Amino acid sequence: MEKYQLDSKSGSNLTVLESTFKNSYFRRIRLLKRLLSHIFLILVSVFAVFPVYYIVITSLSPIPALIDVSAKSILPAISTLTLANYRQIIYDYPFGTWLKNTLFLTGTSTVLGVMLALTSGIAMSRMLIPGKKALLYMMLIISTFPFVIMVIPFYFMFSSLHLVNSYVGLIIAYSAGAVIFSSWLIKNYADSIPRDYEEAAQLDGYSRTGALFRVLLPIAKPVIIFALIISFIGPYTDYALVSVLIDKPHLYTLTIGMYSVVDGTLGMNYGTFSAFALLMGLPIFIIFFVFQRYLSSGFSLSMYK
């Protein structure tokens, strides 16, 4: 009897030791996996952030050409940093005029395109339209083609309409692109909103238009803001079409202005280019920072079905 008790005690002790060893082993494995994952994420973060860091450093450094770039320029001394490139862009060039032209062009085309996309997207979601499926697939196929292939047709069309060196032609082209892309987003988002909300509003006395503006549009605010931001980025950063249709300096946008600033006879000035890129990207950064919560929800709920 005593021998059996001793054997049971020794067996239980062995079981405890084995479980302790296994727990410590798995704990070390988890710790090693966590350590490796953190190292990997740090390396990926450095890889992603380094281009932005280098652009900022280059914009603050007197680096006139790519041949002057060295390992020392990656970590320059604070005393060598200067704002000369930014002062040159702001005071020596009409940067304010280019920015005003760009915001007017992109803002007008974005608002007009998204307003048309709202009507078309909601109509395709809520109304029975003959050939709706064929129209949707046609819009989807058109959206897959790169915008640059339309530059030459747009040029011949707008030149025949005497819309060269005019923002009217650019607004028409950019608005059409916004309609094609944003209609899909808004249509898919509206499909996810139950019709019961609008029907309940109509039972409460609202008209169909009132239910649209007081119920459907407030609920669809995330995808509307998402469509506005996406439609804004395209014209804001476009160079191909605007460089073909605009050749007067007082009508330049930021993209043409950047090319005229950095395209020197002795090569590109990388410090000026970096400073211009940061100044040009500042409005987009502010927009993304302010509306970031709408971007995630609008993108996740408006994917193609």
Contents of the next structure:
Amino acid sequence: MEKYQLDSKSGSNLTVLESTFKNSYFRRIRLLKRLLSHIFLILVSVFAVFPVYYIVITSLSPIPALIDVSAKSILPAISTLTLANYRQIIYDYPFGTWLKNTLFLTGTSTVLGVMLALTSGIAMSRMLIPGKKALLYMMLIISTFPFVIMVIPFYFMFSSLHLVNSYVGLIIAYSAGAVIFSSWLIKNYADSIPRDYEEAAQLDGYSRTGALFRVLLPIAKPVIIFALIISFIGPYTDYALVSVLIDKPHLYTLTIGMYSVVDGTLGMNYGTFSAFALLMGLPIFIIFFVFQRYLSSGFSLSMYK
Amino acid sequence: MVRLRLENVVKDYGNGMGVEGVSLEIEDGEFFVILGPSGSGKTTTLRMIAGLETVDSGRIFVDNTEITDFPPNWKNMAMVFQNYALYPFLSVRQNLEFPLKKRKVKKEEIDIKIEKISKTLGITEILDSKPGQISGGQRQRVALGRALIREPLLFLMDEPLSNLDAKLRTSMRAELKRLQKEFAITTVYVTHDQIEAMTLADRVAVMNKGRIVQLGKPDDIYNNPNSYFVATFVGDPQMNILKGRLEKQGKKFSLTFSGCSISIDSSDIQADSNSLDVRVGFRPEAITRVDSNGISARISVIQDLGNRRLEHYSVSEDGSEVIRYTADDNTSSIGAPVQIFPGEGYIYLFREDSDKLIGRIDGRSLRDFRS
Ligand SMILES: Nc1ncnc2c1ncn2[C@@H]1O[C@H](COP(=O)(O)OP(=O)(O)O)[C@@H](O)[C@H]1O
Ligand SMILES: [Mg+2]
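Other form of same protein, the form predicted together with its partner chain, not the form predicted on its own:
To see the whole picture, the full complex is given below, headed by that same chain.
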């Protein structure tokens, strides 16, 4: 009895009937929490969206907007906006060629890399491979090295193989990068798919390999698309390796092209720079937009399974 | 004619588990059930038959052709998996077509077969749905359809009903039995559910710890279990087991258990000593109420099942529990002292120190001899 009274005085008694608080108190707390979290989220998204907005504005502004940064340059008058920067990039430079080169280079290495990753990822998920664990750890460790530190060794390798100013070397390097990351991804995803599907296909008349490809591939479609997209971005935005290996203008990619455009005699041209960045980002934006369904499922499956 | 023969088939996982020397002969058109608790090696046995698991030693024959090392796609066996394994990216129709397409069956023929099988299974309405959009029972039917449509040599099923709810399971059981007889396909069916085994099987093999411990017709397994394991594994509610003692008295044995004593002909008992501890088993439906000389007990719980009852008794002598399954209407209240005796069925005697059955006495013949 004594103890009970002590408890209820100190406020640690949790029974509903003894509560000194009214129901409305808890309701207000809940509203307050929701309000605070929304304010926080809005702040964060401003930080995320503002740079994009600023680049769009800069790309539409006449040069040189950066010289006098003021509140006005953040909210410029509609009448001052112009497409001149875009026109310049598209008509005065071989933007189309660069885009074509980049898409070819990136597309080829991505597809090649992910195809190899499919075979290795499925093998590592489904087959008994001696030293499999060691291999997996090695790949994980390798993938933590930044790509840039491999530029110099790649250069020596490719120059001795006469692969300078050729896409072959780049494709090899890029697809190797894609293989490592995508194999992991595909291995983890395949681990989460029950073997019953392949076994059913085997009983339905397919060989082991046939069953893997007829059944596992369609089921793994989301993760394959995810791997393709992720593998695409690296080579698409690579500057370090391509700038070392390529110096013939007709082989330029967008990143080197951008540099050559921006690095004009007039000094850094931020308007053109911004317009170029947006044009270059457009394909990635479209890809993300079209495949967003797969992106989210790829993320969730590789992270929660 | 499709007869399946397993000769001393072994799977050694290197951890003391797996399958240790299973031999079986399954007749043409037979519905053969492998029954056993979880981990007893049923799935492994089935997978070795299917070719999904390599056979470490022993041989498997279909009729007189050895198929031990055939890969699954060369065996023409169909398997229904526990989770059905319907291809999630294909519609029901495409799932059914899948095995036929590989066999290069003509389009018109495929359509005829699909129409026929989907009518038989009642899945015509859902042919264009994806497996993710249909119910568990429908998935089960599609899985059966996919297996049946190509008229396999052998039908393999691994706990196909275990993902269904109780009511659906009962109706699918009946349907499975009907389909199997209709298509007359030799079937090996694996389950841990003894009711499925009893209701579906032409013959049952009971497995335990990687071995077949008994093989026979369902009622044979039920009435003539050869071991303590089979006796207690088969039957629901489980067989009642009480401690007892067997003493040789002249030409007869006297069995004492729970304050009750009966005398048994020596010829009914295989015992190597004149007195030994035994476990006395009898089934819930074998128990009757008696006026005297039975087991003294009190009713502790009554479960009413509608037209039948499960009465739980607490034996007065040592408090052990006995369950009676009955339809009679002689109800007595909870706590009332009564006398019961397994007078409507068999009394099984097992050694205390081993799994072995040493005698089976018909309780019906004892009613008047009890002393
Ligand atoms: N791939 C495997 N590796 C190692 N042990 C296994 C493997 N598959 C099954 N086992 C073991 O073999 C025994 C039999 O398994 P299983 O055939 O699946 O039993 P059941 O189907 O009767 O439940 C179990 O003890 C299980 O742990
Ligand atoms: Mg199993």
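The term rigid core refers to the most C-alpha atoms you can superpose between the two forms while keeping them within 1.5 Å. Owing to the predicted nature of the structure, the values given are computational and were not obtained by experimental measurement. Positions refer to the first chain, counted from 1.
Handout entry: Threshold 2 Å Cα movement between these two forms at Arg34, rigid core reference
Key = Indeed, Arg34 is displaced by 2 Å or more.
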